[in-house]
Amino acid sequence: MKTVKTDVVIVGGGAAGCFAALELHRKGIACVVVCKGLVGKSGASIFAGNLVLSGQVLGNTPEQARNTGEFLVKYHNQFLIDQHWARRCGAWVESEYYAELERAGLYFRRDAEGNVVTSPGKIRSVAANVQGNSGVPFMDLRRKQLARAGIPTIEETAVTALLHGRDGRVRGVFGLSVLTGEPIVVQGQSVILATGYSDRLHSRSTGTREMSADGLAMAWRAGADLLNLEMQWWHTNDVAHPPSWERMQIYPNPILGSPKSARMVNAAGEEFFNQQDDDPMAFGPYTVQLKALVKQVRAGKASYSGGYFAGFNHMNPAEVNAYTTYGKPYYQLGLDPAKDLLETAVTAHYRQGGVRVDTATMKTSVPGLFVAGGLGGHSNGLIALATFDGKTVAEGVADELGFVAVADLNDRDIQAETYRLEKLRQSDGDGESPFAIKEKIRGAMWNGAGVEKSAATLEEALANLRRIREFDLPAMRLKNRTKIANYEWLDAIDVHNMIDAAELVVHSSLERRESRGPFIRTDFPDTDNLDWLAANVMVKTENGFRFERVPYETPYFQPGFDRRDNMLVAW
């Protein structure tokens, strides 16, 4: 078994993990980045469509700067956010983030006169290089920065367990090389989990195959507090067919260089969402789109799996092609975006909730364990926010390292994980494959914990997940027993993380007895700011878990009402 020693172990090669590594390197602290895929080439960060302008960057007025803050707190997080953290983050993004990116060579799209092209409305964004694809050049840049700095990376290696020192502190990780099947232990003084916002827990999801909620499951097993897991965000306009295209969005948000954007049409041919009519200032487009779709589904004119359409046939396609990638699926299918609409469907996007952290340091409730970016439950989406977390966690880890004594890993953790993984590889039951069981888990979540849910559907989801855990997992069968490039083995490892995370999400959904933004419960239709403007905290106990409700402070922005039907709330 290979062992690598360093000061800090970073799990995840997206925006948060890469920037944390760069910041630690600048401080002279050694780190190693371990990535399930390829650093800068996999995960959620590469799917960033654009970069939201914060503060008074690139001509933003003071009013637009305040609008961006309101957007983040109210429309993007439904007030389930530390507003002091949001203010610190916004100030850093304005003063440091964009300047650092341009110095590093990231190109923001400009027009023929050399002016940076922005989207219209009170909330403006820019693209690098084109809208819909900004995450790719952004993460290519981060990958190159890590390489130039000489920061070690261990790629295509699935981290399967957090390892404790003999003092009880989290001090390392157990990994498995996807290509060779060989185990590796990476030991440090602290561990940063930066495994991202997205997880593939529903039948339709923007998450890629490797996103199986690993960070969430491992943090929970280590004893970390979780919060707001029920707050799942959804895309309303991803291509319905084929399934491999479900991450391709017919984006109905404002687009660069045009006053128009995609519109949505129901099965009866009636337009039911147009950004310019329904949310002209683009404050809360995702939630506004979702609620518009919910009304169509309830009226029998659409379904969450399709039966409605989106497109740009009300505008000049040249405006779509100039600065965006959104015409691409039409041309690939031999369609004309000036005439044709595409059938679209809902996909699960980011999870707003996650691991509970101290937002000043990114410490979790477990000694030695830090979390950065989307795995934390303190904010939803946006690549700039994940990057700010990378900066913050590097400072938090650096401040603590000088006070941490050296300690060896607990050998029992390593032995137990080695045995667990080998037992999975030898699974020889008479049941289904790991891939089939993954699909069962996703189906249970889609049917019982999808866009609209109730106590009855959530209890049904729990019952289905329990049956999978009780009957399908013990009977799981692997046809491939080799170690080399055994993706069936990786699926078997993923299954256990997925079912653990899925059950936690459903329990949290049952606990939040209201509807809020994209979280819609038919049995509790009101947004309840009297009782539920609060973090829904899940604390592990010896025999299970308990919930704690921790109210959020609202020093800068307030909801303005006590209770209201969520379908009538703009955010």
Ligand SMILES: Cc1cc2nc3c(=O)[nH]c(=O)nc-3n(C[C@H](O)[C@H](O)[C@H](O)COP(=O)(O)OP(=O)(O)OC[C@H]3O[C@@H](n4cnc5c(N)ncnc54)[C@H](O)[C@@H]3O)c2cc1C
Given for the second form:
Amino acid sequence: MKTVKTDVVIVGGGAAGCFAALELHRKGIACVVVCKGLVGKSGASIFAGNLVLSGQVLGNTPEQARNTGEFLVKYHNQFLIDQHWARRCGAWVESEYYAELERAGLYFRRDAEGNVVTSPGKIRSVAANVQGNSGVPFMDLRRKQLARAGIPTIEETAVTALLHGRDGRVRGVFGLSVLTGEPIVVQGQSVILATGYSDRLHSRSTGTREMSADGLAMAWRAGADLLNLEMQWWHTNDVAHPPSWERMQIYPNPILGSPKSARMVNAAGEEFFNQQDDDPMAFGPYTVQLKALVKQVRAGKASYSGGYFAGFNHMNPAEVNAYTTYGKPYYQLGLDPAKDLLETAVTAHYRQGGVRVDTATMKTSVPGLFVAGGLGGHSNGLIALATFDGKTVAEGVADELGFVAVADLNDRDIQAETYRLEKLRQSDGDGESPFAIKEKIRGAMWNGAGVEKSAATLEEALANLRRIREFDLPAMRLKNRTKIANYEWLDAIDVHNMIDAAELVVHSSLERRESRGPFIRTDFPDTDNLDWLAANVMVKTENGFRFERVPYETPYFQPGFDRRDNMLVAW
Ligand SMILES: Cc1cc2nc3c(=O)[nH]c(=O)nc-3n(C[C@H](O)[C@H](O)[C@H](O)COP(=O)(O)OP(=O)(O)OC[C@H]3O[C@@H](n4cnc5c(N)ncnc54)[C@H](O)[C@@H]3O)c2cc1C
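Switch from the form predicted on its own to the form predicted together with the ligand and give that structure.
Then the entire complex follows, led off by the chain already shown.
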């Protein structure tokens, strides 16, 4: 078995994993990045459309700086956030983040006079070259920075299990090279999981192929506490057809260089969301649009799978084309954004919840295991926040490293994982392919744990997932049993993570007996700040799990009401 030794193993090559690696390198600590896809070219980070300005950079007024904080706490996390962490993060983004990116060579889009172009409004954004495509140059830059620093990467290698030392501490990972089918063990003193949160657990999702909730499933198996898994975010304006365009967004928030943005129109041709009228200057983005859509669905004028439309036909296309990519789908389809609208649908976007961490160090409840970025349950996503996590986790790991005794890996973990993966490769039941089972899991989640849910739909989702676990998984059949570039084998590995994660999400959804922002329960329609302004923590026990409710402090921003119908709450 090939074994690589280092100080710190980082799993994931998105914004969080890359920045953790750069920061550890700066501190003189050796690390290796293991990535299921390519470093800087996989996961959610490449999709970041724009970069939200924090604090008073680039002419932000004190009011805009405060608005950004309020946006993060209220509209982006529905108060399920450590506000002290949010403040630390905002201060770092203001003082370090943009300067570091510009020093490293990221180009923020400028106008003819050389001024950085921003979106107008209560909170402002900039773009790396064009809005809609900022994540690509951003992550290309990170990839180059890692290469320049000589940080070793092991790419197209799926981490399939966490490995423990003889002392019980998590000290390494088991990986499988997707291209050669060869296993690899990467051993260190600590492991940072940075596998993101845009998982493909629903029929429609912004997550990419490799995002099968691996980090969540592996952390849970290792015994880490989880929280707020039910807080799933949704895009309301993604292209309905074809399925491969499902994360292509008709951007409904103010765009660079214009106060206007996409409007939404129902099946009857009636406009039901126009940023300028309904949410001037985009103080609160996706949840506000989602609630507008829910009303249309309830009135029979749209469905979550389509039947409503979005576009820019109330704008001059020059405004759309100047600094954004948002006209592109229209042109590719031979449509005219000045006249035509595109059919849109909901997609599961990213998950607010995840693995519970100490926000000062990014330590989980499992010794040796750290989490950074979207996989953590302390904040909903934005690429700046994931980057801040990279910095924080590097500090957390570094502070502990000097006190960690050396210990060998427990061979039994390695043998057990080798056996498990080989058995999966040989799956020859009389059932369906792993890909078909993945789709079944996504269908169960879309139908039972979609935008609107209740105890009844969630119980149905659980029953469907249980059937998949009991009947479909043991009967799974692989047509391709080779080792080399066997994506069917990879699907078979993914499927086990997906079903574990999907069940956990549904259990968490049943436990939160309220509605809050994008979490909409028809049987508990109120946002309940008396009982549920709290983390919904899942703790693993000998025979399953138990829930704990841990209230959030509200030192800077408060909701201002006890209970209210979620559909009447602005955020
Ligand atoms: C469509 C879309 C639009 C967005 N728009 C914006 C925006 O405009 N502005 C903004 O600030 N943010 C935006 N975001 C959010 C932002 O992109 C994320 O918050 C952030 O990039 C998350 O970074 P991350 O490093 O935690 O995870 P990711 O970037 O998702 O990285 C995860 C990494 O883990 C790897 N991985 C997964 N499983 C394994 C495994 N088993 N073994 C090894 N490696 C593994 C993946 O290959 C990937 O490299 C958007 C996200 C999406 C999906």
